[in-house]
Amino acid sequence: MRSARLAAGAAAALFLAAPLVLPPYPLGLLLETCLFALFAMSLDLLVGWAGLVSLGHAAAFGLGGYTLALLTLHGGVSLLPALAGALLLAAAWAALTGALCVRGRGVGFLMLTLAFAQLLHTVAYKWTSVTGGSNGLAGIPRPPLALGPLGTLPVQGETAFYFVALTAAAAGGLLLHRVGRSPVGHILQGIRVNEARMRALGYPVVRYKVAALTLAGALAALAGALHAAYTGYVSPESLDWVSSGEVLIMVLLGGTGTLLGPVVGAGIFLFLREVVSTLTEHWMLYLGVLFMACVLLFPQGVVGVLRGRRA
């Protein structure tokens, strides 16, 4: 326990000190890693705790991005209310579609989540007057962060927005950690292990599943909204099945049910996509080999293997 706390403290110190030592490009990569780590951790709540393997989780990520884009581009809304709007809309979407998706199990649930996400993708692709169609929405502003009586915090700079992303990822991770350790987290794990038994014990399984989907959708929307604010762009690709598949790979690669695993998986995936891809166009081959090795040789993921060796 002590070594884990020391490692967590050292990691926190490194993340906080990163803007002091890293040039702009690696810092931007680290910023994106924070956002995709939050995205992957939200999916881990479904996969690792509740046993809900979703192939439509990017719908909430993209919905968050589009909501922030429309509110800031056309509504002149500042960053904090725009983020709140993105969270609420995505949470409502996740709750409504989740209530229908949980009627299916296994492959049925997976296909229903995929269908709803592709439905949203089609709307974004076809509703050109609002979403920009296949071109997406560009020039998304990054308004200052209004903190009420404390004033406003400008976040246009790379370093300032890095701390916004880091804070969001840390807060999301802490929230999920608390949920995982709470009675709700234990009930979700019980549903994953033996759903029929939990039903027999009188637990409202459907409600717990929908609650998990709603929380995961809200956190994914937060990541998507911040990503749109950072890049200044959002497109239908942000909510299609490829994005859902990529975040699922991050979770499985790092290790499910660990929270730290999705962070590691997001880091590995972005390193391959953003760094290795500049050295070779066959970077996906390396990703494929690594993913197959993960599935066949260490299904518990990178973090699971490291924890196993330490134990």
The other form holds:
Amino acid sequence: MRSARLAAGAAAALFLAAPLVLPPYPLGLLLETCLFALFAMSLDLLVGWAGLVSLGHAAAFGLGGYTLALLTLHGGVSLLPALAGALLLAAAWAALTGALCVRGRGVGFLMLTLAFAQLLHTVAYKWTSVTGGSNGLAGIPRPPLALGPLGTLPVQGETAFYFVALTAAAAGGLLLHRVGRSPVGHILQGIRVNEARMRALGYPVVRYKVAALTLAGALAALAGALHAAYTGYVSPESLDWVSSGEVLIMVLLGGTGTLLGPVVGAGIFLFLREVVSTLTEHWMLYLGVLFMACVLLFPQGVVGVLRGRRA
Amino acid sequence: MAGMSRRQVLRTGVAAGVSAAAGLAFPALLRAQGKPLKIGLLLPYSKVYAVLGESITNGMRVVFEAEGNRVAGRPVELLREDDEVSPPVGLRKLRKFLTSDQVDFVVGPVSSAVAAAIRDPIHQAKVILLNANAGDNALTRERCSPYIFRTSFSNWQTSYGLGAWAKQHIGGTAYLTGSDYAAGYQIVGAFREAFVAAGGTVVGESYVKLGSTDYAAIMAKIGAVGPALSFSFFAGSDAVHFVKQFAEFGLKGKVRLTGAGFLVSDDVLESQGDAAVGAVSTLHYTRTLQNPQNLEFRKRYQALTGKPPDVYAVQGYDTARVILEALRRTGGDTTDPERLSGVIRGIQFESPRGRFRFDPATHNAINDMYVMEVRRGDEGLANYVVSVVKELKDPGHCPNITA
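Next, report the structure of the form predicted together with the partner chain; the form predicted alone has already been given.
Shown next: the complete complex, the earlier chain at its head.
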């Protein structure tokens, strides 16, 4: 336990000191890693706790991005209200579609989430006058962070925005950690292990599942909205099932049900993809081989196996 | 300095010392020489547009290898990054080019969506982007930038010139079809604009999802309406399927097949075979052009790659020529983006596609558009020029550039 605390402290110090030592390009990668880590952690709540394997989680991510884009491009709002809008809309979407998706189980659930995400993808692709169609929305401003009476923080710079992303990821991770350890987290785990028994014990299983989907959707939207603000761009691709698949790979690679796993998974995925793709055009081949090796060597994910060894 | 080995640090230190000493002895201009000219190629090298990325790169290599890979005394470094036809990946790779590699020029992309994504960072960083393919009209209109030049075409240019010609030489009724994304609407729209202005009538219009294999529904509609001609924008495998099914449904011979040049361009013609014969299209290049620059280019491209060039190869070739001319005019200096932009704006030369020059008001290439027919001629199955729309200039207005 103490060593875990130490490790966490060391990691926090590293992340905080990163802007001092890293040149802009790797810092940008680390910033994106923070956002994808948050995205992956939110999926871990579904996969690792509630046993809900979703292939439509990018819908919330993309919806967050588009909401922030439209609010800042046309509404001229500052960062916090834009994020709040993105969060609320995605939460509503996740609750609404989630209530329908949980009627299916296993592959049925997976296909329903996929279908709803593709629906949103089509809307973004087709509704050109609002979403920019296949070309997406560009020129999204990085609005300042208005803190009410405390004044306004400009977050234009790479370093400033890095801390925004880091804060969001840390806060999201902490929230998920608390939820995971709370009675709600245990009930979700119970549902994953034996849904029939939980129902027999009188738990409103459907409600818990929808609640988990809503929370995960809101956090994914936070990640997506910040990603749109960072890159200044959002496209239908962010809603695509390929994006959902990639974040699922991050979770599985790092280890489900660990929260730390998805963070490590996101880091490995983005780093490898970036480095290997610069070296060779056949990078997908190498990445595929590496994923297979990971599945063979670390069947419970990188973090899962490391934890298992220590115990 | 993170990630540097001791030897690298030493080498950097020595290099810094030497260049500092050189700085005392030589004027600034000479110092700029010898420093590698870094060109960041942001192109697709995997997935659906991989062939286009390769062609553009090879076209550029033809120019630089003829110069011994040195331009104005500076060794040329081509840095390749695969944008995977994905805007987020393109953005990430662009950031690498700008902050880590510190390139002098960025070349690419192929996809208009990637171009839309990287436009703002390029504009803010004031790095010259030579757009070697992406055709979205907006890129040289409302989304233009003093630092962005397009050496390829605007979507509007690829079809507008055919409108009046088709009305005059084929007939007055047209059925329009295209791929269901931004380029499809822009290209079909420009044809409609010119065709209607010339007195033609559009009798129907359909759009199909990118990557479709079955066009039966459209063929049935075209057959039922019976127009004089059909105009299409399809590219790649979509073009192959469309043109073959057009013939299979017996429309060939009744309805004249026309389109933007990509419909029957050299990269798809082989697979289409006889189904494409008789098709009329417009594009700014075909390998059968008989000008001396093209004859020379074909020889050198064939020697380098073992393949005949396509339109994308010429776009790469001309892009490299622009870089070459720009550096010759500045004496190898790439440090001042305003000066570089002003210099590039005035560049003209004879290209395999004909005369190459930019429209100073929009930074889009002014193209001779060739109206071509697919025939089996001296060069085998190919596009042969039947008419030329001279110096077609995109009608766009750019608010950012003061010409």
